[in-house]
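Shown here is one chain on its own, the form predicted on its own, set out as structure tokens.
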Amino acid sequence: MIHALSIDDFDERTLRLLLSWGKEYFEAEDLAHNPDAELLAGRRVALWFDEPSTRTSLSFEAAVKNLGGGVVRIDEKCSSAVKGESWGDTAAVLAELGCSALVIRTSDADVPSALAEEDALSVINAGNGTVEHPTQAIGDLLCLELSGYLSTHLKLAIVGDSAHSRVANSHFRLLPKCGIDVTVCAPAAWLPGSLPSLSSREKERIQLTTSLEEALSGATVAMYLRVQKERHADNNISLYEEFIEKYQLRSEHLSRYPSLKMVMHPGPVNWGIEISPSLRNSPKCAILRQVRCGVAMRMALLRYLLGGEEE
């Protein structure tokens, strides 16, 4: 049994695998109509989230719609786990129902992983609380890929709440691994306490700052992140204020940094916060062809999981 918990379970022929297939996908005319449409024919995946969702779910639903399957939707607050069940019986009763794979996200970090050891059914992490988004990341590195960065030396600028945020701890494992610079950028108190586990070159590729003009300079990609009020215990104002002044990105910043090439979000978007509206439309802006890129990246990944090919 395969899964997808964590960036680290994705080696580079793997995410050389996925990028072709994700590619291939993304540049069909019509995402519906791709030469796998009918992969998981009779084939069920469980979406659980109890986290609020619309880009991730959506598009996990419409992935797996795109290659044929069904899709089951759990309501966390009517599952019989809010009446004790182990994770056990209910990766078992999935699993009896019919379904191949469950996509969860979840605000219980070791959720996914003790889904995973039951070992009934492709488990995907689909983030779980502030620990990872893997499948976000994987879906930007498409996004990256397609626009011809990853075959440059590219700086990228992570701006925004790093330290709450799930997406960053999965491209703080992926980026350096693809040979990307990584510089991270946000006031003192939303920039992350540690990193992940990697080698001395590839903790060398990720810097810290605290100024705005030093993560932009040079950078090809800007790539914001939503500032998670949710996350925040002290809910400091002034914090707020300083980020909306000091780091939000906008249109004097594209004209400041010439190398700045490409503006990301993962979403959603608290425009006026992290971005600009008046960016909104700028041809910068790949905020929506990340979603794209991510349905395609979502269908590679099922795949390579339920599609039964050898890599």
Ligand code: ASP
Given for the second form:
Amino acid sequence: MIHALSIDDFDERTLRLLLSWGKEYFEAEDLAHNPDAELLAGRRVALWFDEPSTRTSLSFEAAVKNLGGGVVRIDEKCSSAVKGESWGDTAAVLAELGCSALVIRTSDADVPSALAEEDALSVINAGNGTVEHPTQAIGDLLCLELSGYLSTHLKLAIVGDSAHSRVANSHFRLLPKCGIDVTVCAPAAWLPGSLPSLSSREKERIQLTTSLEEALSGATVAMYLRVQKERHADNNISLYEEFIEKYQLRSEHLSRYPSLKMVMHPGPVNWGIEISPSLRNSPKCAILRQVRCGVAMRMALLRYLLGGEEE
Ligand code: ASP
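Write the structure block of the form predicted in complex with the named molecule for the protein whose form predicted on its own appears above.
And the full complex, kicking off with our chain again.
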């Protein structure tokens, strides 16, 4: 049984395979009319989201259906988990009910691995607390690949609330593995501490700074992250104001840093906080493209986990 709990579950060969499949799906005229439209015929994937989601939840649903599979949605509040059913039993029941995989988003970071321990069905982490969001990161990787930036010596700036971002945590594992140098930029309170869980190889490629100038100078890609107010113990208004004043991406930055070719954000964007609304329709803004890349890579991941080619 293969699970997708963390970026650490993907070695470089697997990432290359996923990218090549994701590219094929992305380039299909319509994601739903692809050569693997029957791959999951008769298979079912359970979707369990106990935190809000638009992109991830709907793109997993689209990905399963584009491959011919069916989706079962579990309402956490109505499931037997609230009666205390163990994660192992839950996974076994879902498998018995005909589910081949479970896509789970949960505020309790340990739940995806507890479900995977039973090894009854493939478990896919769709965001576990602030720990990781691996499928967002591999979707973003496809976006970089399609723009031709993966083959160049890429400097990428991650700007925003990375201390509270599971997307950032997955990228800290993924981007160095792909040879990308990352500058993480934020007010000191939102920088990610000492990056304790990373290997020394990963850490070597990651710089932290509070200076936007330092992060954007020479960077090809700026990946902004949402200010995660729901994860802040107190709503520090002066910090939010400082972020808008000193870090918000505006048109003037695109002129001041001509190396900057692409602006990314995993969404949802707080327009006017992380990024000025005037950049919404800029040709450099790849935010909607990231959504399509996310569906294509989730299709590639489902093929890898359930397609029987890599057993
Ligand atoms: N959608 C991403 C997540 O679920 C990013 C965000 O919410 O800011 O982590």
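For the two forms, the rigid core is made up of the largest set of C-alpha atoms that agree within 1.5 Å on superposition. Numbering follows the first chain given and starts at 1. Since the structure is predicted, the reported quantities are computational estimates derived from the model, not experimental observations.
Once the cores line up, the CA of residue 118 ends up less than 2 angstroms apart between these two forms. Relative to the superposed rigid core, the position of the CA of residue 202 differs between these two forms by 2 Å or more.
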